[in-house]
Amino acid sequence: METIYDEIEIEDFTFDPITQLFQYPCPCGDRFAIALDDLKDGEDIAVCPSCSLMVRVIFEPEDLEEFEEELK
C-alpha cells in the first residue's frame, strides 16, 4: 500500500513544455513530479526522486487540455 505525503491542486504545479513534466517543491528540497502523459493515461501520483515521497495531483481530464496547448 502506498502512501500519499498531500493532495496538491494541478493549478499549484509549474509545467515545464519543453519536458512535458508538472514539478512541485518536495520538503526534502527536490521536487516531485510526474509527466503530462501520465496524467492523461490516469495516473496521478507524483513522485520525488530523492526521497520517495508521493503526491496525489487533483485534477479533472480537462485540465490538462490547456497544458497541451502550450505544446503546439
Contents of the next structure:
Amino acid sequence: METIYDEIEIEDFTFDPITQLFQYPCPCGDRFAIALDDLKDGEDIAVCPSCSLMVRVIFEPEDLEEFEEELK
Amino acid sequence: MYQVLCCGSNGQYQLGIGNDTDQLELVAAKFEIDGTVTTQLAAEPVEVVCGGNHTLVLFSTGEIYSCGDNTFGQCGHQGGQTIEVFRKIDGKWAKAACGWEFTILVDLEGKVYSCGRGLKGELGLGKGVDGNQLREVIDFGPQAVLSVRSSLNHTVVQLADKRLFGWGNARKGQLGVQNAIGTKLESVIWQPRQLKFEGLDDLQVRFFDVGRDYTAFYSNDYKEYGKKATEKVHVNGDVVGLRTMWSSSHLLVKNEKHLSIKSFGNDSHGQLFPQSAHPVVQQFEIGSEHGLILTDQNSVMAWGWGEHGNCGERSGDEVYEDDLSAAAVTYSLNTIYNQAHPVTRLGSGCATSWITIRKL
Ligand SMILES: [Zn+2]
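What about the form predicted together with its partner chain, after the form predicted alone?
Everything in the complex follows now, all chains and molecules, and the chain you saw is the first one.
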C-alpha cells in the first residue's frame, strides 16, 4: 500500500507556466511536482524526484481554470 | 578543538563537505577559515540552523558560517554560486533562523537582517524586494530579541518583553489573526508586525516553534495555529521544551528526574517518538520529518523518516521487499553516534542531521 506523506492544497503549490508543473517543497530539500495535464486527468498524487515521499493535491476541477488562463 | 559531524541529504552541498553526495554515515563538515579548509574548529559551534538546502553554523564568538544552495543569496553571500564548504558571513551575530530559501540573522545590537528569496513575504522587506544581499528588516534594540524561529515560509520572533512579531506566509493562520483586505483575509504579512493569536496570552508563552504551516506554543497548555487543527493534548509532567517537524509537534517532558518526548501530529513515517523506547534523553533536536536525541550515554539516536541517510545506516538486518516502502525508510531510534568525544550540540534540518563534538 502506498503511504501518502501529507495532503496539500493546490493554492500552496507554485505553478510554472513554462514547464506546466505544480511544485511544493519536499522535506528532503527537493520539490514535489505534478503536471497540470495530470491534474486535468484526475491524478492527484505529486511525487518528488529525489525521494519516495508523495503528497495528495487537494483541488476541485474548477481550481484549474485560472492556471489554464495563465497559459493563454 | 571541536568538529561538526553531519549526515543526510546533500544534493545542494548543504552538508558543507565539498561534494553533493548524500551521506549515510557521519562525516566532518569543512570550514574555510583564513583561507584554509579544515574540519578542526577552535571556536565552539553553538547552533546549527538549517534551511531547505542551506545550512548555517553559529559559533560562541558570534561568527556565522554558511554553505549550500545560494541561488538567491540565502547563504548570506552574494547570490548565484553554490557554497561547497562553510564560508564566513561578515559581521558578528547573536541569532539565526532559516526557512526554505531564506535566512534571518539578528546582530548583537538587536537589528534583524534577511536574505534569500521571499515570494510570500519571508524576507519581511515588503513586496518585490530581492534578497540577494543581507538587508536590515527591523531594529528591536539591544537584548530585545529572545528567540527567532523560521520554517518553510514564515518567521516568528519572541521579544524579551514577550511580545511576538512575525512575517511571511499567513494564509493558514500561522501568524495569528489576519487583517481583512477588501472581502478577503490577507494571505501574506510583508513586513514585521506584532502578532495576535486568538486565545493566547503572550506573557505566558514559555516555548514556541514553527512547523511547515503552523505555529505551536506551550504556556500552561499546548496551542497551535495554522494548518493542523488543534488537538487536545494531555501531558503528564513538566514541559521543558517544544520543537516542531514540518507536520508534527514534540514536547520535552520532565517526569521526576527523567526527560521524555511526547509527540503528536503526522506519523506517516514514524515521526512520532516511539513510546516503547525509554532512553534517558539529555537533548533533542527536530528536523523536517525526523528527530535526534542525545542520551546520558553520550550516544545520538535518530527516529522518523530517514531516506537520505539522516537517520544513519540501519543497524539491524531487516529486509524490505520494496526499498521505498514507508517501512523501509522509517527509523525507530537508530544509533548514529556512540564515540567517546563529548557531544555538545545537536542540529537537524531537511533530512540532514548534525552533531557537534569536543575532540578529546
Ligand atoms: Zn523529496
